[in-house]
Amino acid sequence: MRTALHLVAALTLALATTALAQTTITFWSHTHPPMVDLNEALVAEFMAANPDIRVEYQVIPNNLFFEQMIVALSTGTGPDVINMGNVQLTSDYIPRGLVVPIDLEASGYESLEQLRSEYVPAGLDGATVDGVVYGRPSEFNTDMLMIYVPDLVAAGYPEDWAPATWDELGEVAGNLSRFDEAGNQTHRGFDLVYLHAGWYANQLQVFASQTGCRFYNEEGTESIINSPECAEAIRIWADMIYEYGAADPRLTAGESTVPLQDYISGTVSMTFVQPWGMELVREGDPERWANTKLVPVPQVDPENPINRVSGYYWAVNANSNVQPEAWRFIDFLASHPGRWLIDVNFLQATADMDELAEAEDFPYADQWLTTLEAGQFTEVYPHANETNEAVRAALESIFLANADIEQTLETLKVSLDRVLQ
């Protein structure tokens, strides 16, 4: 009896010791249902393969994500592993020492050159400052124009119509819009997402990349948002509202979990989409996806196309006490590019992504790769969250109140110069 009790006591002690010895990694991401589902699956698989490590995964609502993450890391209360956009990462997190360079040994690489060889040439650029790499890409994004074909046909346009310029888009989108007897718009031919500041700034960059607009000068010492190039970029967007009657931000659903809800619900005929957005439409309304086509976004200069490129990267908190384990976990997340491609529609910029077996079933694979070839990373600017919030406020005054673009940009310049102080 005593022997049995001793065995039970010893087993209990062993289990308690094992539990106490278990390392805990905390991991935060923004809300995107397909991504969250795969994250949860990979977390479970990682813990099964690494019983000495526990991963606590938390999802932050999109409209709170950027502010909550930067505050948490700045106050030493943030997670061990973050998933962050390249602009925020290179403009705020890296300069402020909030994240650490990649631990190559813990990630399973002998050299930085070996790691780089696994990605397309620009794959790690969104997490690189002064030649030092701080993150692994979780998604690599660019934009295409998503069109619901039945709306085109009903308005008398051929199924294969695609706009080369923004004016062509505006003219057709205006004809696809619908209004009630009182002149109130009930359907939008083309519109974008009016959500949080990051969405406003990122979508503006689609136009800005083509017009040559920059928020700040190359030295990062002064805002040049009041330039003719930035006025032109904003006017392209504003014209969709006021010139062509295609868009109306007052009608947006503002759904942070499903930001493409307006297109899915059928209240918008055309909008921008990134690779991950295809899955949202397919899950939201299979019939609508079956009648959707994707074409390149219009251009200011169709002979010399420019497409915006952006990305999200996994990185490790500089205050983390489990940095080697955190990098092991990130390497595990990054080692399933085929699943990210099919389950979430995330391009991870791997050098062999076009050779993945899953690529054969990836919608518009060739078109996405062609679009990426003409891609440019968005401008890296300081204090991204503050900058984006100021840009959002200015854009809303233009889009909602038809404020004068040039005058608004002069005021915005003052705000952005203050951000630099």
Second form
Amino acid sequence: MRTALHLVAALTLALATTALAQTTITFWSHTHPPMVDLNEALVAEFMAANPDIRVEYQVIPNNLFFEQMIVALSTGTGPDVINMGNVQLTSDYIPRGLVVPIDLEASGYESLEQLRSEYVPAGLDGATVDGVVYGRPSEFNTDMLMIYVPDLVAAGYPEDWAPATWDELGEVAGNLSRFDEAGNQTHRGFDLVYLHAGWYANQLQVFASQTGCRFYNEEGTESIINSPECAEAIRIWADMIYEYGAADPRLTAGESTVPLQDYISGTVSMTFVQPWGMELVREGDPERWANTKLVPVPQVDPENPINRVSGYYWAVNANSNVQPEAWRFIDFLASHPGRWLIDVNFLQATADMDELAEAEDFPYADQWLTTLEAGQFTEVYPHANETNEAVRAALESIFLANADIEQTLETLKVSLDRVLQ
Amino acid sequence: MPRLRISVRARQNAWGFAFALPAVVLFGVFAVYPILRTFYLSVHRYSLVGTPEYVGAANFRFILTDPGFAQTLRNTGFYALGTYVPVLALALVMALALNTGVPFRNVFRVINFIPVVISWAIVAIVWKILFHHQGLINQALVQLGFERIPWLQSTSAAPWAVIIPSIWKELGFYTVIFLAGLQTIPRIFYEAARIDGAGTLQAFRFITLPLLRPILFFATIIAVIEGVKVFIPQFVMTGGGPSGATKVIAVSIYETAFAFGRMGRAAAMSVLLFAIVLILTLTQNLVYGRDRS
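What's the form predicted in complex with the partner chain like, now that we've got the form predicted alone?
Below, the chain from earlier opens the complete complex, with every other chain and molecule after it.
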């Protein structure tokens, strides 16, 4: 009798649970420990506030993220909610119909204008194609130069030193580099991050946006990467290795979970950082963060500074059968810009960003906003993964084997023209 | 009404077929269908979205005129030869040594086989750390008075950085294969040869090698297939880089299909890989068959 009662109770509970949790939203993101922590917290809060919705959150390793996501969405097995870079979103996902336009009603907005007014003027541009908006910004990125001040002082430079041009950076960074008795470089004055193809292309855009380099022409019919502007952009990077002895890609840790590991572990004195990177350094080594300062990235033309802007956007899978709930969930994620700012150091490009209470505690808030004002979205090009992979191979031959830049770009142009076929 | 007469043989066949059916169905779904689908997709343009569009031989034309694919073919050939020629030679020597009365031979056999049972992904990660510019191998080289080698960052060193762990990992498997073959050769042949005055080398040349030929054939076939379809060491250690120096066919197929969304081209590459393996296997069969006759 007791067993029967237990059975009935268990069945009732199971049925009640099933009745409550009628809708399941799946959500995938890449690996970034502080972001994952906040995502998990927000997922829990959303489920507590919406007992009829269950959110299954999954983290995909960075080096497999782009492949897994696009294959999953293409084959109808992807998550309901994705978090994706603006280049991939506008070059692959939106043209292939893998994500849907924003559902204003489910998101709680009466019009697109009302939604736009929530963000800085270009806030939604990274997820907009032909005037249709497909996502909401989870992070809005631009770059600053991160400097470990004690290395600077030890080399005889003042604490407030900041380079205006790339040559100034290269000369000082070369003096910050250290070598062993055999002449092998053991410490780099300045270097970038050498990870997957997306990172190579992304960092090249810092220089490319300043020199006016584009991978493809406006019509997207031909590659123009063999232009003098692109050669100049790559030469800035290559000079750090060969001209100034500041950088050496062979020394990189190549750690994709913590991309700024080289800076955190002290093998690099200066590197680029985006807002999200500050939290990684602070978590990785609080003392090093305390001795770190951020300054604007050097410029080709300091009188007319240009900073590239990129972003990640939350979007909804076109094959999702819970799209309204998915947009509601995204609206919930997007409604905590202060927490994203302070817990993860993600700028969400909201119009009132500088008025947020949390902005007061956000490191270098004014400088980030100034940098964003001079920002322009990176070039959107077709077949982003394929293009990035070809660019990476070319950059590796220049940075690791000292291949001739102009000749390499001629070969790369042929490869990129084939990407368009 | 006449009774249906079923012979014992027919009943046995029916039972046999019934028992084999699950395996046949699974084989059909997970092996035959994907192979047929690959051939189908190789003549279509398909990005996993929508329906495949027939393009004839366009995918094959694109691949065969692609300098990048030619490089992956060269890389694959270099890896297969660079890994499996030494592996087969060393494994034979190792098997001959372990087939004698050498002390602690069982211990040596176990040590030799340990790398085989370790996952390739783990092996690749560990060797990637060892080959880091400031890793253990370069530290040792510096201690010995040599220059550091940019193992994973140099287009000339990276292919060897993938081959060295491959030799280390594969050696044990082929040693066991050869050892099993050696143990099937009756001792009496060697004793008779010794009575006739044959030395060690002559015994190896005229007894061991001929009687080991079927095993050599099997091992070579397996080695060629393994060498041509290699994926994990390149994918994990170098991602096919630097600058495509270690990009082998399987990595290129994966990248083309899943990173670039070009399923048709990836399928065409797979068909070419299948053709390459088939031709190499048939050639080996012909060579060994001619020797046998």
